[in-house]
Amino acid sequence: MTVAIVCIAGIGLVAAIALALADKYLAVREDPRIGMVTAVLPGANCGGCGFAGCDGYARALVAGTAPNGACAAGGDACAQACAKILGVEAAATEKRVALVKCCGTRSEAIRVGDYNGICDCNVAAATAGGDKGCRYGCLGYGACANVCPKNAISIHDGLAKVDKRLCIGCGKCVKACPKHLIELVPASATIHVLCNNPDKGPSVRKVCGVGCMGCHMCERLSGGKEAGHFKFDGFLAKVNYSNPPEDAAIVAKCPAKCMIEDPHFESGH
């Protein structure tokens, strides 16, 4: 019995010494800046930066394989803090938020059928394109809301609405939308065109009472084509967010009523 106890104790002692030596000579030391960068990141783990969570982004930043300023949730303050830790120049960042480019509520947009399937936009879209007459419009079954990590998206009258105050600009909703009508835009932008249909005006009006008609009224009222505040995709007016219009008077003069002045200030508005 004594011999067995001594043998076991001896084996334990040798193993302990081996582990101690391995820890001293074989351990991979982690750069302490990884923990410091992780601490200043928002901890949203939204994946908007392109990495698997904040820790993954922190490691890539320290390794120099990721750009500073890619954290949408943290914004400029986060980029500044990371730059200070890493000893690099801070990249200028601008807060961006999601914009649902559709205002065709159930009272305005024609429904061509009665969808009774799974309440998900991707499933609905796979069923003959969905039940909405406008094949470019929001289906309103919440695929975007389901993936939003901050619950910034809600569904009202068959239409997705984004609360600007809660949106962190991670872009998950952009990827989730089967109609590709959600866009990340500068949070500072105040004028938006809420339509995604590039067809001619008469075709748009057949399926939606508030669809863009491509009349170019917004362009003319904001200084003309030379001013560059708008660009057109077919017959669809789009705000040029690198040179956005500032005169809110053009919103009320839009004959289609699809132009809105900062629709994200209040949730559900």
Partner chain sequence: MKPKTTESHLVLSSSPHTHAKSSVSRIMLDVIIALLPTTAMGIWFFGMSAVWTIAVCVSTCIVTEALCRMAMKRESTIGDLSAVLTGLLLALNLPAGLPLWMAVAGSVFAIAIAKQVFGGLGMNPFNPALAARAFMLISFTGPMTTWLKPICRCKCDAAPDVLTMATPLATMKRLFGHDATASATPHFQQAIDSLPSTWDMLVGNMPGCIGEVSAIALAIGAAYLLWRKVITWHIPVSFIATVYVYSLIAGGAPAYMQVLTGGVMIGACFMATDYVTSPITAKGKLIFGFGCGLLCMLIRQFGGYPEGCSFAILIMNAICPLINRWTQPKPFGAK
Contents of the next structure:
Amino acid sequence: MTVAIVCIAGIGLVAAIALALADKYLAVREDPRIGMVTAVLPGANCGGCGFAGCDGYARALVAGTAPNGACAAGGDACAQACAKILGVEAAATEKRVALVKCCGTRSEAIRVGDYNGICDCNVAAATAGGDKGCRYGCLGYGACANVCPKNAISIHDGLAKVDKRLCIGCGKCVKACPKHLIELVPASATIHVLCNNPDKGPSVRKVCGVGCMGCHMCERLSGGKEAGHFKFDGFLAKVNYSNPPEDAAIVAKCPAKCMIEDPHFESGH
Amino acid sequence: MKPKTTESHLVLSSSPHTHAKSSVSRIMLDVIIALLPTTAMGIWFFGMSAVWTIAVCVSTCIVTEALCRMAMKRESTIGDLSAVLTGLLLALNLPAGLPLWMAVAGSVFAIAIAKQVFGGLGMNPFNPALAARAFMLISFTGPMTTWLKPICRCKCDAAPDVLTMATPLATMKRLFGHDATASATPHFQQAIDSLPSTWDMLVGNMPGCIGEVSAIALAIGAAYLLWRKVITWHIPVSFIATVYVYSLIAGGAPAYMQVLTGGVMIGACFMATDYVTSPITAKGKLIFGFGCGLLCMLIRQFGGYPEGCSFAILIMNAICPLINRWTQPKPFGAK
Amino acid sequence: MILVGAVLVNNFVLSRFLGCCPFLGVSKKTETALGMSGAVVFVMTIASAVTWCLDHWLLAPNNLGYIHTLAFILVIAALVQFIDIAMKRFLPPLHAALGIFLPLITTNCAVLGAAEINCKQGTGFFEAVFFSFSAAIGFGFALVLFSGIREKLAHANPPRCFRGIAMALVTGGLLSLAFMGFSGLVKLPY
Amino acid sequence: MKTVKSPFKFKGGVHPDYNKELARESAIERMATPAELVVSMSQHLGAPAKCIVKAGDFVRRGQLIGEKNGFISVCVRASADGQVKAVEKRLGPAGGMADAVILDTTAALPEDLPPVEPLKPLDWKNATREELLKRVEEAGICGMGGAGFPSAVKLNPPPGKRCEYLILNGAECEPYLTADFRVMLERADRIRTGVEIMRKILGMPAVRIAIEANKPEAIAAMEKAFADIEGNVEIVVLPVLYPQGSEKHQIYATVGRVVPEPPALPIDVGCVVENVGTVAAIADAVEKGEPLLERVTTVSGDAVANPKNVLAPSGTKYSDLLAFCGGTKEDAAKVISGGTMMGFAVSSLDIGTTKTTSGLLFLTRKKVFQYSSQACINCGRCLRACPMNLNPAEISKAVESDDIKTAEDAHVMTCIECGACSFGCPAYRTITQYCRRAKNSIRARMAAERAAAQAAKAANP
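Right, and the form predicted together with the partner chain of this protein, after the form predicted on its own?
The complete assembly is shown below, putting the previous chain first.
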């Protein structure tokens, strides 16, 4: 029995010494802050920051090659925590979420053709410009939903919809959309214009029942041009998200019915 | 509510806007047609028990496929005839007279485990019929190696009351195997005589699986597939050539016997050529056929089973992704 | 003979079901599978050499055969730690690719299994080392084959409940079924 | 001059139904200028031209309305007299939006409109190489086979590269199309002149005229036109095989040279390939001072009442072309700009023709093939059909599961999108579309990387 214990202890001792030596002479020293930063990042590995996963971003942050606050998923709290580890000041960031600026469902927006091919917006758009009459509208083939790391986007009735509660604002969908109609907007904003067509009223009307015609009704009702709640691009109203409107009454008055007041972006009428 | 559309509703699709008249179901139908001669020969030699086995396998496969697709909530794929083909191939690889419940179990295994688990046709890494056969061979070793004698047509019929007998392969293994001591016994000559004649081997008048016995019928089927351009020559030729050359070099039983008996013919022409589980390039196909032939003969010569064809193909199925990886075609103009 | 026997007939993963953890864990990409195979071959060969010496020169003479499992575990764990440190230093890309699975070789029963089998059979030193080497090659062979299939299956569309490990297990089972064909090919004493 | 059979055969290729008999016998008919033209600024490969007119302007036929905008670009000239109704983004046949000048050709031009100086006819035998090149550029000529590569760029090899072979593409392997065939029959003398001008520009290279064997009349016409030409000129009869008209495959079939993978160009192996229609256009531009304002378009398909080869000004709306051919006799379920193998399905007949519109097909429901994709069964037909010797099965499977990296490793960028893979796929997979998708996302990624590299460079000079 004693021999056994001595034996095992001896083996253990030899191994321990060997390992200790190895650790001393062969070890690779890494900046310990990398691990600490990785720990405070959300760990979703969404790639929204532009780096290969959270670990890649942590390395870049420590190396000083990436700006702090690029992690949209972690938001402000995460940036603050990173700043604390790195010993720098963090600029306050506001949580932003994706908004699909189209509400032309199958029953509202005209389809000019019968698309037959891969279910992906980019290829559908490259096939005769897509089957939707409106050249600016959501095709509904789910390119954004496919890239969403949080499955926050779903397709209903030929239209992509973002669930605000799940969205982490990584912005991948913004890049994926061939029609460039997804925008990151402040999560606190509740009133939105769901249209992306800057054409004149009559040509919008020809292709969609709920397209913005640029009538300026929303602007007038929210205090006029001076109030600055809306901006106009051609004949398209856009919410000025640095000064968003607050009176929800204007939504119901929109003659084109392309405005919503909805905390979860569950649009549709 | 009906979607709004314009009056001139045109089809929008990516080029090309025309298509050759080929379809998966047509390919499967061609293989089934090519299997008809050997099926007929199997029924001719093994009688009603063969008919029952075939009927049970095919119908079980179809039902299992339908049920699996329903359970997965996906569209039915009965129409592509692949389930029918799997059932037929499985049946042709079973001995006649096998208890039918075993055939049912095998068919369910083939479709449910070996195919639909992976998502159905095109996704399975192993040939479903062969996987099922291997499963049955291991689970029901006894019944799976009990061979019905071709009914009333066996010339070498020494004892008419015996309904089962060893396959020529097993006899050959006993006679010519590497640890054979039979040559010293007085039964040697008798055993040699019990081997079927070359003609019997060609037409299929010997014990074996329902569909593997008739080399001529299989050759006709293979010729049909080649003519219809369903298969290419690479796998059958390299498979059979490897078996032939190997047995020439290794000695033992005559090389032509090694080719004509057992599952080499059906394996080389119908099982190894299965699209999904064989390499896609010509070079890969040659390697694949060579590997099948080599493994088949290794198992025949040294292994515990008298027949190694299905195992050889299964193992090569497993290597197939790696072969595909190594034999990527070189693009026109690439360095 | 030992090589064929250990690689094909009594393949550690496919017929003895040893070392299933890394078999499922690192078989998603052929490159990592190759790296893992290399690491296992290395660890197993060295480990069997060390454990053989330990068994023959220290434990057996002192009638301590009953604690050999304990002692082996200790030695193997230390060895793997050592390799982990060395690899991080000299082969960082491979280290990054193997990730958690390198330390996990510690708990890879295949390594211990090989040592145990050697010990039980009382084989000579070179035979024991060669057997472990062959077994590791067999492990690597199975791993690479399996990774090839899994790479192909990455493009498959299985039912939701079978995604991932479930499908990998079914595939492993079928692969094992195929390897049954080799049974009896070589008769090993083990 | 001699006629030879193609000595080299490339791997792969398919045999679609050609259906050329529909419009084959109808001689080229000139169409009257329609009331409205939609003249796109993007009729060619490369950067769209910069529009220099605005709504309300009056323009004369041949007047410059779009300036060349970059190195790989082509100018655009008004294809008829008229008044600019609007300049707006319009949908092109390939699905992209580009500026287009909407021209009202019925408007009466004011009498005090200053005349536009037309291009003067050039005596090409005495003109310098530079004069000839400048003329090709001013005339707005681009490849009329389909891709629309600027001819002036093609005819001016970069320093260090020499053109040894000028290859005339008269293969016209696309189903239904007969425009090039009719041009070869009816305008053989123009092609002859064009070849001589191009030979002069390129420094007297050898000439190969590539024609598929199913056009014996065109071969005879070319033999007659080129009978007395001096130098190394051969007519190469190609076997009937799609995609024989692909630039790379034609080079291989005629002179046995292999163009390396992109970004290599034919000039890297000493070849310049030009479509027969373009050659005739070059002859007109030089000898007559006539810019490229119109082209022959095959209007065909089983839904068209009278399939024809129409000579129409560019910008002619598809609806006007159809009306000129007697409208449809049955409802068209699909309208294709180009041939059935590589053409674009369009959603509207308001699109105007361009310099590259070789055909306009109207197909009835029974000719429309619906792709309802099944899983790939690994049959290898696409692999055998692929003229670029790729592995389309692997590419399509990888792209289907969003694995662009694998597709890139499988050389998807080498794909010429000929459609041979999808054509024969028994599982009706839209393989070509998968390739296109992979290529688009790789191009987008490369562009983003370039932009990032430039930004980094700008930040740290």
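No experiment lies behind these values; they were computed from the predicted model shown. Residue numbers count along the first chain shown, from 1. Under this definition, the rigid core comprises the largest set of C-alpha atoms superposing within 1.5 Å between the forms.
Core-superposed comparison between the two forms: CA of residue 255 displaced by less than 2 Å. Here the rigid core is superposed, and residue 12 then shows its C-alpha moved by 20.2 angstrom between the two forms.
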